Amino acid sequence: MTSIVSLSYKELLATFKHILKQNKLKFTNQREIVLYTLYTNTQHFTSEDLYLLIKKEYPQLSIGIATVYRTLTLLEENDIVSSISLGVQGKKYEIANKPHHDHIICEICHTIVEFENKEIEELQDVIAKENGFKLTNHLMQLYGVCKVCQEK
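Structure block, one chain, which must be in the form predicted together with another copy of the chain:
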């Protein structure tokens, strides 16, 4: 539930390198470009979205979809990115350098809007306590139709 708040890319990169070193992993071109692409794009990516964008932006770079999957898993395990699950259609990833927030998803155009609500988070704590749970995380997604799609 902790999150790295508003890191610059330089700081984020340093964090990543530190984690790699700690785990005796290597800093590679592919790993950096995955991180950098996530950092510079605010959208939410599926593994494939990200793979295709990287192929397009760096045609000279050799990268396979397996590496994207492996890197996203690594980044998620280390809380550098977080993911939201979208049912059978898969997962979307985003950089975790923002305060905790949840998502409203448009069922028509699949736009994702972020929001934050402290009151709900407090209520969730109360609910967990009432049920004897020690809360570690939560997932809240609202589904609806966005303004643009309502007007179509």
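Beyond the form predicted together with another copy of the chain, can we have the form predicted on its own?
No partner chains or extra molecules come along with it, only the chain itself.
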């Protein structure tokens, strides 16, 4: 099976259509726009933010927030999108079609910054080996207060 990270939009769309068919769901323009909007944006979206962006960019499209919620759930269950839990503030979603990265999240405004650090990645492997593990995956989320919020 091809890694989701290496898929073009055309391939990702074909995968999505297959998932819909397996789940006996119809392929609709609304569902595709949810996928396409996530694919073409680098931001992390709450369901509501994604819904509002779609309404703004596609004013002629009839789409409800429930469609966005259900589509995101289906995409997440099938590893096409990933989410970051913000506790009572809900989740923020991003397309999973990117190379591995970690996140630092502002506890006040919930801004999310992606970062990569080779030394941290290597240290995680060392720690896993020291504890008798073969590392297969990880999720790192660092929390703090961003520069903008510190200045307020």
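If you superpose the two forms and keep the largest set of C-alpha atoms that fall within 1.5 Å, you have the rigid core. Residue numbers count along the first chain shown, from 1. Remember, predicted model here, so these are calculated numbers, not experimental data.
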Quiz prompt | Is_shifted residue 106 between the two forms (CA, 2 Å cut-off, rigid core) | solution = yes
